[in-house]
Amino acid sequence: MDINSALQVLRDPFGLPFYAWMFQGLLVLTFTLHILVVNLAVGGIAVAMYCHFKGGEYRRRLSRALAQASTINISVAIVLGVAPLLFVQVIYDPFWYASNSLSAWWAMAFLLAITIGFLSLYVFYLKRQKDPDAWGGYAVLSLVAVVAAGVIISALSVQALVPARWLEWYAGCGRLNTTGTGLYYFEVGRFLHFMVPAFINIGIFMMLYAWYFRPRPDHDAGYLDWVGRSGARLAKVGLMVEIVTGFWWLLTLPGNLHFMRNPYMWAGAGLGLVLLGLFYRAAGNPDRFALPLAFLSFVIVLLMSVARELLRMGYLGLYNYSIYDYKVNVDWGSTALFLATFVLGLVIIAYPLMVVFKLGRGTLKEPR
């Protein structure tokens, strides 16, 4: 039996409840939102830890703020991470389940690492509220645990793309390896390509922080100026590093995928250069550029998410596998209910978000 035949057998015999393009589109969108919040969580923990150990009035104050924000970001990242994972399981089920079965212990370790990372961060945040000089080891533990979780999920994702090597990993030593303790494939360039932007996006977040609190008279203008300028510098350096790591990963990809011709990748790279130019201009006035930079960063990550999905299709196309060949049994009822719930949820959450935004900025008018 060839690889394509084996993959067809591993597919869900009931097929898809709706057309694959919808699940693929939602996968790209939800992954974009997920990785952005992951960047904010990882970058926030790293900067909070650095500022805590470095010391100084402004740094300690920023450390407390980012520690609090990061507890929220890591929670949102976990929730948003469920969505793209579910869509992957729907349209790429043979690959994801095979990879997780080969490294079952690591898949469980991922959940443990996320739990340790979140709890350690929360302890760090609570201790900082009571004692600014509290031990910072919890922040270190949180960052190590979250990065370890990223390494595991990145390895599982890459293992899923090379079904030609599954048999080698499962029975390559002359006996069946059913322990699930192996982690077989990891690409450093790919991992850094997704992790280095944590410093870009947390830098933009710091610029947004300065812009957001500017109207409030109880916030020191000097402190906000320092946060905004520091964020712009951090994001600029992070983007320079990202350009290097991005092209490093690009050059390690198999040539038969022809990814150098991908228009979405080059569009994202072009916008990245625009972003770099804006960071240089933002150094003098971070507040003015905070919102445009945040929007541009979202667009770039979205384009890179599209390119990532096309790259995955390219990998699987080497085995003549396409998600568009999946049997479809349209279930209009469940699909309509899902979409209606999704839209209604966005509408319902919009109002409290608007209220919280105005309340935190001190611009909410009291009722007469």
Ligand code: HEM
The other form holds:
Amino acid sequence: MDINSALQVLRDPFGLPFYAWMFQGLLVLTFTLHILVVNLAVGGIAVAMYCHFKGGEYRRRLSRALAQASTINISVAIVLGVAPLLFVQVIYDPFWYASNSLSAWWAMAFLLAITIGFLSLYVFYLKRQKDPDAWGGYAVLSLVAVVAAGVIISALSVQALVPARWLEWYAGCGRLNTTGTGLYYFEVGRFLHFMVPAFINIGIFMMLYAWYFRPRPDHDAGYLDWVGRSGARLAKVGLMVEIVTGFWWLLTLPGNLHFMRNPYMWAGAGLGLVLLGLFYRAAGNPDRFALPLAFLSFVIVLLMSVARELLRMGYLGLYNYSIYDYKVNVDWGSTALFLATFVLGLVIIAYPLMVVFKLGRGTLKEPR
Ligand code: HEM
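Next up, can you give the form predicted in complex with the named molecule of this protein, since the form predicted alone came first?
Complete assembly follows, chain above in first position.
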């Protein structure tokens, strides 16, 4: 049996409950949100850890604020990870399940790593509520665990792209390898391309922090100026590193994928240069640039996600596989229920978020 026939057989015989384009669009959108918040969590833990060990009044204060924010960001990252997980399992099921079965222990270790990362971050945050000099080792543990989780999920994602190699991993040594203990394929350049933006996005987050707390009388201007300027500097350096890692990864991709001609990748890279120029301008007035930079970063990550999805289609196209020839059995009931709860959920959450935003900023008006 050739690989394409094997992949067709591995598909869900019931087919898709709606057209593939909808699941693909939602996969790209939710992956964008997931990776942005992953960036904020990883970057936040890293900066909180650094500032804790380096010491100094402003750094310690920022460390406490970022540790607290990161507990929320890591929770949101986990919740937003579930969404692309659902969509990838629907349209790329043969690939996702094969990769996860080949490395089943690692898929379990991923959950353990997330749990350790999450709990140790909480301990780091809570311990310093009572004692500002509490041991910072929990932050190191949290960062190591969360990065390990990222390594595992990235390996599972790239293993899924190369079905021609599954047989070699499963039966390459002359006997069947059913242990699930191997992790077979990892691309450092790809991983860095998605993780280095942690420093860009946490830098922008720090600029937003300065802008957000500016109207509050209990936050002194000197501290907020320092946070905003440090954020702009960190984001600028992070972006320079990202440009280097991006091109490094690009050069390691197989030539037959023709990714060099991908317009979304070049659009993202072009906007990245605009972002770099804006960081230079933002150094003098971070508050003014915080919101436009956050928006631009979102657009760039969205383009990166579209390019990542086109790359996946390119990889699987080598095996004549397309999600667009998946059998479709439209189920209007479940699709309508899904979309209705999705939209209603957004509407319901919008109001409390708006109130919390204004309360935290001190701009909520008293009712007359
Ligand atoms: C907080 C720790 C996490 C980190 C650092 C992290 C990091 C990443 C990275 C770097 C990627 C891109 C992989 C690549 O394409 O090479 C990714 C993708 C993904 N993540 Fe996460 N992640 C985390 C948590 C989670 C959780 C808890 C879930 C699920 C509940 C999840 C689900 C996914 C899925 C399904 C993808 C791949 C989506 C696709 O193939 O399009 N992640 N993650």
